[in-house]
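Heads up, the chain below is alone and in the form predicted on its own; it's given as structure tokens.
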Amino acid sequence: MTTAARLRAESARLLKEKGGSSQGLVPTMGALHEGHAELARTAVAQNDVVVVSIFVNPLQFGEAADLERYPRTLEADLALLDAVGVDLVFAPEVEEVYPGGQPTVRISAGPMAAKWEGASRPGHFDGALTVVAKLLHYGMPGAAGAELPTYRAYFGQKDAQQLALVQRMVADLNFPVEIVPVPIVRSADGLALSSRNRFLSAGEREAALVLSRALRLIEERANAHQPLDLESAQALVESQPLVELDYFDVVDPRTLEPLAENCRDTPFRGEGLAIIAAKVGPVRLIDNVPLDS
């Protein structure tokens, strides 16, 4: 369906009809692999009605070659939602989101969001909590019975400061849904998927390899309570030539901000997670760990 009334028309009709107590949204930009297909199986397991939004959102891209050259793959898409379970697929044109063309008010995403992607993506953040924000609305159930649905949302921990940024928008805010993060889907060989994979070469697949390498040395060490050693990873990822490093840390989960303690030479304590982005050819891949000692 492409307009909100439907959606909320037809979530309303399902939840009454199953006598259903919990709806789940999951918001994609399509282009969809066994990552989303996680997702949509978690919330299908979660909730009596699942709602999956497909949307490339021009907030979100600095240039216009980049929102143009997104993979749309809507029949593919709605071919895996519906092998999963999903009940409603919500696929909107640009002006039914922003009908008056962009908006000149919008989410300002904050100091959390001026480091990382923030950095190498300067209003990215602003452009998604945006989306993010309409789309939270358009997905949330309607009374059924006495007391409203259970709501939660769910969001890929490969997209981790997205994700915080998130969940700091719906505390800060008080949006009536649960945000519910699901683990990353990797490849057998370890890398992260992503919908930008498939502009990788074979050549370039195999150097992205590293950055998973990379990661699992930091975690092996935290699981250890061994020093992180951060600067013999990155010299790891700096030795593949077709790989360009952005920016390997550690971070607190929550803010995002580097750990205070210096685990790269004392023992590991506590939690963390380990963040990484680079450039392998022409694509720019992210990906993390969480560290939990």
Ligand code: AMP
Second form
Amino acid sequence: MTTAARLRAESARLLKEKGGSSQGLVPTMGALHEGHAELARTAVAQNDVVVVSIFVNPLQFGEAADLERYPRTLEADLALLDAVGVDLVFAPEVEEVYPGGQPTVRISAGPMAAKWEGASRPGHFDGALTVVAKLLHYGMPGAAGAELPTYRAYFGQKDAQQLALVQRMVADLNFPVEIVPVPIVRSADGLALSSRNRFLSAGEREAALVLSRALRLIEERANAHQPLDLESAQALVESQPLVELDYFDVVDPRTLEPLAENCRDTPFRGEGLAIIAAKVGPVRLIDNVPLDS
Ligand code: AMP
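Beyond the form predicted on its own, can we have the form predicted in complex with adenosine monophosphate (AMP)?
First the chain shown before, then all remaining chains and molecules of the complex.
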């Protein structure tokens, strides 16, 4: 369905018909793969009614060319979501979401959005949070009987900074929704699934494996309570000529602030998140691994 009015009517009807008490939303930009399927599957397992949204949000793209190039595979997406057992797919046109043109009032993602992904994509997270706020409103369940239904929304840990910012927005602005993080889905060789992987040549795809290998090194050291020795893992990435490293660091998973230097040079204990971003050929890739030891 393509309109918010139909979505509201249909989700209310379904929730009532099923005698349900919970609704889940999975926001996506389409070009779905097994990572998105895992989000949808988790939502289906936890909720009576599940809505997946497919919307390529112009607000979060810096360059028009990048927006135009974004893959669109609606037929295949609908088949995948049907197989997973999703109840409703909301795929609005840009005019439905932004009827008056670009919104003049937007979410300001704040200082956490200025670094890492935000540093190379100015305005990206303001645009992303603005559409997530709108999608969270579209997907909100109507009242079912005396109790307010439980409302959950599902986000991949693949986009760790987006997840941290969505959690922050929901807490800071009191959105009545529980944010459920879903672990990264990888291909067998370790590459994190991404809609953009299709733009990698065979050689670039092979080269891209150094990202997950470097992260795994860090994870193994954390699990063994060793110093993380970021430098040697970084050298592994930099030894690959097709890979242009942007950042590689270990941060606090909630604030995304780098962990103190001594966590890298002394045995690692506690919680962290190793994050990496690099350009491989024409494609910017991100990946991360949670550390807990
Ligand atoms: P996108 O369509 O790329 O905007 O992604 C929609 C949602 O799917 C986001 O919450 C992503 O974090 C999540 N996602 C994308 N790739 C993966 C993956 N490989 N594993 C888990 N979640 C993912």
